[in-house]
Structures are given as structure tokens and as C-alpha cells.
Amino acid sequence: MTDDYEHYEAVVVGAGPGGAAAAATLARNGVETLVLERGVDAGSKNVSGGLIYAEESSPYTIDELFPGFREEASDREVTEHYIHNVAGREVKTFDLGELHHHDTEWADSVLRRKMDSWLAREVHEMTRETGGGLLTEVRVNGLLREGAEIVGVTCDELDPIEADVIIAADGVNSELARDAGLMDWEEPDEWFQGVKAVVDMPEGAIEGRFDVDGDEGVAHLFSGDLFENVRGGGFLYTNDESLSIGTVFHLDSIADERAEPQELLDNLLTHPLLTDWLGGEYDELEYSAKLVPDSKKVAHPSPYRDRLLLVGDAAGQMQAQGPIIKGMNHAVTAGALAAEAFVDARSRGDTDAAGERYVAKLEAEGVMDKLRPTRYRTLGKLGEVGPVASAMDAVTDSVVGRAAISALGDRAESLFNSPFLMGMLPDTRMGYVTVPTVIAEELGEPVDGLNTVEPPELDDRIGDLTYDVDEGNPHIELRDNAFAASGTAVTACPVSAEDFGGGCYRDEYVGTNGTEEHVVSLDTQPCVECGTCAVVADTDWTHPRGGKGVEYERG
């Protein structure tokens, strides 16, 4: 009987920016709120690129919800934004200032452990005053039901908890969204995979090497032939005393090309263009990875069921449209709107209406059209039809296409700065590989310099991470160890590789009754919990128990 369980008005699962925004809004409205976080500290399980934006059109921004946020929890304000089109040593750079400043009040670089742990302290103080609070090292493993209706959550470490509303901000691998039937892991083309290195910078190096003042930062994006024809690109963001350098690719492209994520990252780190920025000594502080939902395809138009409301990555609310990469700001907005919807519903004595009100607010505030642009659904998607995509790619790389790009010259920069065009960019090689490569070949200039960076080997990268292994409780189990079913995980897993035997996945030949079988084996000890294998391999995947698994120091 659920009457026997502890009850709160609101339970928020996950203490990232979406969960924090929801909890703060609930607490300010006097709603008794309990926040549950599975990491040893908020942010210890989270990774982002990352920039957090405050959009002028958004009804909620993180600094409005949390005064003092920018002084205490973020790194540098990013004031300059560039994209580099690369073909070998030929590079053509465009200033993306117009695109970057469109609808932008400000944008700051952040590291998740620093940001999320600060937000969590604020949230804990606010929610304690409602009779709730924030608990870490608690994994919410499913939904509590009364009959068929969702009425609460179940946990590994606590008894079930009943609530009038459950706000799931438990990230891209949301177990609550899956339990409710609102998310699946069926299609690799619905996901991006990001891999990142945080690189130490000597005092004063960022100001000197990037020509910025002490309180300013810069963002660089990279596309073209750097990444072995895999669809996606790279990024470099300046933090206070470090750089976040990473790559983000369509997961289906990584799988199709049998690309290895850490090698694609190394292609960027060792390109001559980065020589002056990285300097003579390379000190990599942390290696990390995560999946990112492609909001154009999976942002849920109705992200609720019964008392459960999804926000942020759990609802597919990550906007990655060419050089437009925004996620945390949408999570903040959605979290606050979900809380606002519950408060409205409660004031009318009808808390069951919170989900419908939440959806109405997402539509009315324009959030859904940013995540799933109408222009993409009506025009951009046509470019992904096989024959159309092939034709567009061929024309771009033809004599005619090259002549057109040459004629455009620097006027091409204005096309990259159009939010309208970027919002309808098809997910094909044309936009991420072919056009940037042709631009660089036709308009670019050679980059001088010798990049002497030697990125760490994969075993050093995963060996430097902190893990608390949950002996006897593997959080991933192979359902089919045949190479045909699960072999892609060997190359696509960021802590595995085809020729590397110390990572999460390995392929091997096993002799049985005179025959030899090609199979995959698994060791979850070095797992970074990105969830890639849940999409590209045949697995049962859950989060580790509370506090277990990888612990990011920076994120």
C-alpha cells in the first residue's frame, strides 16, 4: 500500500541545472520538495561541453533563479565565437559573433562539478525550508505505481517515496523516462556522442594565447576533413584556468564508420591550428564522455505521464543544430516551467493537471519550436533522404559547387550566422564535412607551425579517472555477446578501442566444440556511464547504485 510510504509534495530526481531550477522554483512557492542525486556530489556524474546561455527570449535564466551564479559557479563569459573550416593544413575561419549574440543575454563557460555542486548547496538550503532537502548517493531506479498510475519513485538506498509530482531531471540515460515508456534507445541517429578533454593552462596563458581580457573568453568550433568523414565537429572553450576541448558526432556515423572516439579527439588536439593555443606542454586533467539527444528528432512533444514530468536531457531537450549548441539553458527553462505548472495546478486544487500545463507552457514560451524547428521538419529533413543527400553532396564537391563557393568568398560567413539556415541544416555529410572542406580548399590559407602535443594513451586516460566499483553488481549486462549484435561497442565505446584490451568492451575469438566464435566481452570497471553501448550493442543498461561508478572531478 502506498499509504505506508513517506510522502512529499514534490520529488526532483537529479541535481543538474534542470533539477536545480525546478527545485528552486518549487521551494520559492512553498512546495515541500525532496531532491535526490545519485552522485557522491552534484556534478560528479555530469559532463557538458560546455557553455550555459541566458537567452533574451527565455522566461527563466539560471542567474535570475540563483543570484550570484555567475560570480560563484561559472567560469568565463564567452564574448567571441569562431568556426574553423579545415582541409588538411588549409583553414578558413568565420566569425560567428552574429549567430552567437542572437537572442543571447550572456553565455559563460562552465565545468559541471563546480557548477552543479554550487547549485546543489543553494538548492539544499532552499528546499530544507520547505521540509525537504537534497540527498546525494541515492539512485532512483524506477517508478512507484498504484495500479497503473505513477505515484512516486523507488530507490536502491531508500524505501519507496510517494509524491504529488515527480520531476525527472535524471539526464540523457533517464531510467524514469524509460520506465514510463517516454524514451527508448532504439535508433543511433537520434543521438550525438561527445568526448572531452579538460586541459590545464598556466597562469596568464589564456589571456596571452587567445588575446582576451582576464574576465573574457572565446569559443572555437571546428569542422571539415579533420574527423575521418564522421559527421560532426569539434569545440574549444576557455575556462578560468583550463580549456575544454572536445568532439561531438552523430552516433550513427560513429557506428557506421567504425570510428574510435578518442582518436577523433586526438585528430583535433594534434592539428597545427591548435599549436599556439596549447603551447609546448600538454597537461590533460580529465577525459570524459556523454551522449546527447538530438532534440530535432527526440525532444518529447508531451514529456509527462501521470505525476511524472521530464526536463532537460531526460526529455530530449538538447539543441544541437550545426554551430548552435544549447542544452543547459533549455533544461533550466523546462525545469522552472515544470515547477511553475505544478504550482499553478496545486493552486487550483488539481495537481493531476500539472503535466498538461507544463506542455502548454513549453509551447507558449517557444521552447518546443527552438528544439524541434518547424523549418527543419518541413524542409531540412528532405535533405536527409538518401538520393537527395547524395546529390547535394556531389553538387557541393563539383566544379560548379566549388565555383559557387569561391564566388561567395567571405560572404559565406553571413550564411553561417543565420539562425534560420542553421536550424534547418540536414544531418548529412554535406553540412559537417563536405561544405567546410570545400570552403577550406577554395578560400582557406595554410596554417604554419608544428603541433608537438602528444595526447595520453587511452589506458592513461581511463586510469586517471576516479571509480568506486560496485563489486558484484554490474550495471551493464550483455544480452547477446555475438560480435554481430554487440561488436560496434568495441569501437564506439569511449573507453574501449579495437586494438586496446584494457577498456570496457573487448572482442575475442572463443573456441567451442571445434568451432571458433567471434564474441564480445565486457568489464564495466572503467565505464564512464555515457550509455553509448545501450544504443549500439545488445545490453541491459542501468545506472550504478548511488555513489558508485565513475566520479568526475571537473565534468
The other form holds:
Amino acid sequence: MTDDYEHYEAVVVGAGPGGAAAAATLARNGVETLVLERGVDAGSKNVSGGLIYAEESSPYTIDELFPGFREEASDREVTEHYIHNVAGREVKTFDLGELHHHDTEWADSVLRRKMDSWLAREVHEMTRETGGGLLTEVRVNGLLREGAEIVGVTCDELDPIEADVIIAADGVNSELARDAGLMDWEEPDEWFQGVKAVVDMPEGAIEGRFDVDGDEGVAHLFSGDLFENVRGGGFLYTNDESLSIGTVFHLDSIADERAEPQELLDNLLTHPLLTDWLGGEYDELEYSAKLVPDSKKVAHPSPYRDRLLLVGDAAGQMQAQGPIIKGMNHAVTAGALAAEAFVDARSRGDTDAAGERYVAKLEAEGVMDKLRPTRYRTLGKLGEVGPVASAMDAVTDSVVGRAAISALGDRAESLFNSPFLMGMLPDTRMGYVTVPTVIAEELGEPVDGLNTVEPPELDDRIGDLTYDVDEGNPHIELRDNAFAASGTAVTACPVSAEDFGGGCYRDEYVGTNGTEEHVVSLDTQPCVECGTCAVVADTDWTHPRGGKGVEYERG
Amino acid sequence: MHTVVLTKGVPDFREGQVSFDDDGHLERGKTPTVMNPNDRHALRAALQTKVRNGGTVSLMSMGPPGYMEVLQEGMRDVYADDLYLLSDREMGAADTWATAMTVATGIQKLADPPDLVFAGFKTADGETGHTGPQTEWCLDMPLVTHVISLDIAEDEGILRAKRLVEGDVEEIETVEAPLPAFVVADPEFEPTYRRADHRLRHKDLRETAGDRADEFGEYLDDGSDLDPTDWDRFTMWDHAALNLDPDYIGLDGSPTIVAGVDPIPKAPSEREATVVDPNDDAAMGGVVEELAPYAGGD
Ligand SMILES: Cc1cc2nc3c(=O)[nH]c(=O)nc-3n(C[C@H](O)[C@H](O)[C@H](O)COP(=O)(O)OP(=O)(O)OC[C@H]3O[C@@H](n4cnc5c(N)ncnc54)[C@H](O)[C@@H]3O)c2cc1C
Ligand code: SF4
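The form predicted on its own done, now the form predicted in complex with the partner chain:
Below is the whole assembly, all chains and molecules, this chain first.
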């Protein structure tokens, strides 16, 4: 008897940039919109690097949808961009300004708690006028179906709700996308893992140490041999009064190398290049982690089913344009386009057509080609074929390759600045490790400086986070605790480590009947809900109930 | 739907707040007054009714003018619309009966007669649990006590409640009562909001009531020359306004005779403590030696 269910014209799940953009666009068009967010506050579950881009070619940008965004919700306008190729102490820095400015109206640094909670307040006001509103601490736990058709959502905290359209903006571990059979969490090579520290800066330090004005900021990227052959890189962005320093790696590489994410971050934090910026004093305000999808592989070409439309990370729409990460802006664009598609469909009296219209808009606006560039499909993927990748890598590292790079000299900078080349960069060791290392060795200068930073131990990092633990109600369950099935999580989980008893995953040897089994155990108490183990271990993975679990204050 | 909630101020018994004199008597002047903790359950039940069924909530107390702050706190908690304080010297030192008489008269004087009256289960200072039921007796309404969950079917004019009955075994009883009715909320009362529109209304009310409570705060501010009784949502009635005979209220109207008072044993003012470093083997050995006799049952 669905007549008894509450009904809204639109239900938006998740109040990140995707959900906020969708809800604002729906509300502006008079659609009765309910937004459900599981965190105690919007942004309390979210992490990004984070630079938010306003793309010139994009039909929607965050400041158009939310006037006042840049004054109220973002930190600094980032006007300088560099990439540092590192080999030991040798560093070759390239100005990456061209790549950053390509198709960019502006790019601002943001902290997600501040940004998302501001957006949520705006969204609540706008949607309240339509008869809906925004609720926090509500976790949507599945799709409501009538027969086989999706007609609404089910929640932990509320009775089922019907809607004419459901916009799933529930992020990288979208339970709705999975419930609808549109995404799975199976292949590590389809995801990146990001780990980040927010570092306090004394008043005036950013201006002094980075040589910028009060409202300007800088972006620094790092690649080379800093990260023990793990494919990915590091970043440092200046916020109003803090730095966001982090790493983003291909999850398959983290898993294969048995790398400890927090140690890779520490490699960056302790590199001499950061000495002057960190200024000898290191006060880490927050440690965080999250997965992001690699749109080149998983951006769903048809992200809808029945009344359910996926946007942002939930649809795999997170673009890594070489070292530049663009997820928030694509979530905004997709959120607004999905809403627009529903509004169009509604005005024609055919709300069921919203999904098809949304897909058409993603194509027509060129979003899909940014997310899954044709040139990557033809060239990049080829580069990832094992023997080809090894050969390319060997050539780069050979006398010939080195000579070529030496000969290129600073002209290499313009190659790094080519969006075209970056779009087809294969996801191999060559691009992330070998080329930057060889560049640093052939063209770099040694950095001096003694970096005395001692990053906090993992237990201190965990201890400084705020949690509301759902006692006796673990949100992740191990389906197979054999080390072979789930052991990768011991190292890949950003709050676990080998020989560390205080994290989520631990490996153990259990003796039964004279045999010894290598197994893992799981305690979700320190979990930061990054999603890693959903992909690399054999688990039943869900988000904690509304408001429960980790609560980021910065994000 | 008009709901009235009864509340009172009690000494803040939390550790560090409460002051006793040398004879172990409570020093009221030095102990802050806070809302009776059990009234919060009544407030929550009233709030649930307001959120789900709409209408207004009036918060009423009998006591000294200092209770105005308790009412203000209640306004923030229960999103009350109107505050009532029954207060003058003649009402002082009342027992539960005289309190019930006074409060019931106050309720009867309300221009909008209530559909529901809520009371907490007992006070943290008196602990009698009488005032609610005695007030109900004066009002002659159906009484439902120990309520742990509540549903109001306004169109049918009834309430449906679950109540906790404690006997040899704990039982949960489901009852119905016609409105208007008197409800005593149990500490186990848990409001539930399973509909999005309820939660949204809750959010709206929180905002408006918070603003309202802040506005009242300006009248209560120490430095303010505003008179709280001028605030349009606050009413103070003395015995004359309630047309009550001083012989039947306050101390004179209280049949309860206090037979005696036992002083509360003094809390140990100082405990001796030695800080032991867990890495100091010798010191830890000493701790084990101290504890060993207890572990052995001595
Ligand atoms: C370390 C790191 C660095 C990054 N750097 C950048 C960068 O510099 N620039 C950039 O643009 N992008 C960056 N990203 C990516 C970016 O953060 C994401 O692409 C972006 O946040 C996606 O937005 P979204 O709205 O789709 O999802 P999210 O921002 O993840 O929001 C999803 C929301 O849904 C809520 N939710 C989830 N499940 C439920 C549920 N079941 N019920 C209710 N609510 C739910 C969540 O609590 C959350 O608020 C980075 C990511 C990481 C991890
Ligand atoms: S337990 Fe899983 S989801 Fe939680 S922090 Fe570790 S890897 Fe991430």
C-alpha cells in the first residue's frame, strides 16, 4: 500500500556539491524537493583535496548556482600552480599554470565541512520554500520498489518515501547505485584513494612562506620517487589559515605494493622541499581519507534507472586530468543537469523521461567526453597493456630516454601543461614515477633544508578525530576473513597498519586442530569510512546509520 | 491542539553544583536552579505532539520569579509558545497538594482550554510523584501515567499510548483515552519522528522557538530594565489573579507534615590519591600489594 508513503516530487540523497547543485536547480524551478544527508552536518563525512574549479565550458558552476559561494564558502583563489618532479633531494619544478588555467574561470581552495554546511543552509532555505527541505542524520539505506520498478527510497531513520525522481548524489560508495545494479565496487584499478592532512598555519604564515596576498593561494603538486613506486602523487593547497596536504594514488597500486597510505603521506610531509612551507612547527589539525572513482574507467555512460538518476562520484564522474583532480565541479554540473532534465520532463508531463534526458544533456554538454576522453580510450588504455607499459617504462629510464628528457629541458614543462596529453596519459608507473624521477635526475637541482617535521603516529591521528560509534552495530562485516581474501585491507586501510593494534584491520594467526590459519579481524570503531575495504576486501559494506561514525570538522 | 506542560525548577544536583552548609543542609542560594530533569520527558512528549499534530504548547510552573529562566530553557527545548508562572509569597512552601490546587486553577484560567496536559514523573528534590496525578484529580481528566510512547488521533478525539507497568515483571500496556487527557511521561519516553515532514517541522520550530527564547532572554538579562511581565508570551499570575484563598494554598494549605529531616552524610571532602606511573615496576608492585587483600576477599 504505497498510498501511505510520504511523497515528494524529488528526493536528493547526499548534500555534497552534486546534491546541493541538484537541489538548488530543482528548488529554483519550483520542484518540491527533499534532501537527505547522513552526516550530523553536511560536509562532516566529506573529504577533498580540494580545489574547486569553475570551468568556462561548463553549463553550470557553483557560484552561478549559489551566489555568494566564493565569499562565504571557499578559502583562497588559487592563482599559482606548480608541479615538483622529485628524485631524492633533486627537484625539478614546472609551472603548471597553463594546464590549470585551461578552461578555468577560477579555482578556489575549500574545506568541505565549511563549504558543504554553507551550501546545505542555502539549500535548506531554497527547498523549504517548495515544501521540502534538507535533513541531516538520515541515511538512505536502499531503493523503494513497486514490483521491479524503483519508486523511492528507504531509510534507517524514516519510513519509506516515494518520489517522482530520486537523485543519488551519495558519493563514491553510493549504496543506491549499487542497489540499482549500476555500479559495483569490485575492481581496485577503477578507484583512487586520497589521504589528507590539514595543517595549522600561524597568522600571516601563508602570505609570508608562499609569497601571496591575503586572498590568494597556491597549488603545489608532487610526483617522482617520493611514494615508493605507488602510482599517484601528492598535493599541497593553501587554505585561509591552514594547508591541505595529501596524496592520491591508484587503489590497485596501493593494494599491489602493500603500501601504507599514512606512510606515503608522511614521505611527502617530511621531504626537505616542504621545510620552509611547514616552518619547522607541525600542528596537524585533521587526518582524513576517502576513495574517488576514476572517471576514465567508471563514469557511467547511462547513469539512470527508472526514476533514479546518479550524479557526481556516485556516477563515477571524477576526472583526473593528469595530476589535476576535478570531481566537485563535475558533480555540480551533473547535479544541475539531472535536475534540469527532470524539470524539462515534468513540464512535458512525462517525468519518467528524466533519465534519458539527463544522459542526452551529459553528452550534449560535452561532460561525458571530459570524463571518458576518446583519446584515452584509444591511446591511454593501450599504454596500460602490461608488456607495452613495461617497454615504455624501460625506454624512459634508459640512456635514450634520459637523453631525450635532457634534450627537452624546460620544454618538458609545456608537455605537462597539455590537457590533450594529460587526457591520454596511461595509468602506469611511467607517467607517475619514472618520467618525473628521470626529469628530476636529469634536470633537477638539489633542495637543501632540514625538514624536522615528525608527523603524528596513526593512533594519535585516529585519537584526534571525532566519532559517534554505533556500538554493537558495525557497518562493515567481513564476509571472508581469510588473509588471502581480505588481508590487503590491513595495509590499504588508511587507519590500519601492519603491527598496529589500534586500527580497523589486523592480521592474526589462529590455531585450530594443529593447523594455523592466517586471518584478519575487523573493528570498525576507528573507521573513517573511506570505502577502501569495500573494494579490496571481501566485505558487506554500508555506511553507518545517520549521524554515526566519523565526523570531520574540516574535510 | 493545545498542550500544557508542567515544569518546575529544582536545585542542580550535579556534582560540583550543589552546596551544603556545615550541617549538611542544602544552600539554595548557592546552588543553581535548573529544570527538573524528569520534566524533560514530559517536554519531549509535548514537543512530539506539537510536531506531529501541530498546535501550541504552553509551559506552566509554580514557583519564585527565578523560575522564569527555567521556563525560558523549556521554551528552547520544547519550542513552547507561551510561558506561565504562578508566583507570589502566598504560594511559597506548598506541598504537592497545595501545588496541584494552584496549578490546576492556573490551567483552568487559560483562555484556550488544553486538549492535553503533560507532567514529569517526579521531581528531583521531592521525589513524591504526586503533583501530576493530584493536579489531574483537580482537573478531572482521564490520567495516563508512565507513558513511553504516544499517538494522538485528533480526528477521533483520543490518545493512544504505551505505558510501562512495573510489577514483578515489566509489562508494556497499550491504552486509549479520550481527550482532553492528562499524561505523565516516563523517563523511558522516546519521541519518534519517522516522517520527513515531521523532522522538517521540528527544524522550523527549533529555529523560531530559539529566536523566541532569545527574545525573552533580553527581558531576563541582569542589566535589562525591561519587565518580563511585559513580554507578550509570558504571563505571571498571583493568588489574587487566580482567585485563590491564601488559606488553601502555600504553606497554610499544605496538609503534609514533615516529621523530621536527616542530614545528608557529608561527602568526603578530600580523598588521598597517589599518582602511579604504570611503567614504574616498583610502584606498580605496591599497588598490587595494596589490592591483593581485597582480591583475596579480606
Ligand atoms: C583526497 C582527495 C582529494 C580530492 N581533491 C579534489 C580536488 O582538488 N578538486 C575536486 O574537484 N575534487 C577533488 N576530489 C574529489 C571530490 O571530493 C569528489 O569528486 C566530490 O566530492 C564528489 O561530489 P559528490 O557530490 O558526488 O559526492 P560527495 O562530496 O562525496 O558527497 C556525497 C554526500 O552524500 C552523503 N551520503 C552518502 N551516502 C548517503 C546515504 N546513504 N544517505 C544519505 N546521505 C549519504 C555523504 O555524507 C556526502 O555528504 C578529491 C577527493 C579526495 C578524496
Ligand atoms: S575500515 Fe574500510 S572503510 Fe573504514 S577506514 Fe578502513 S578501509 Fe576505510
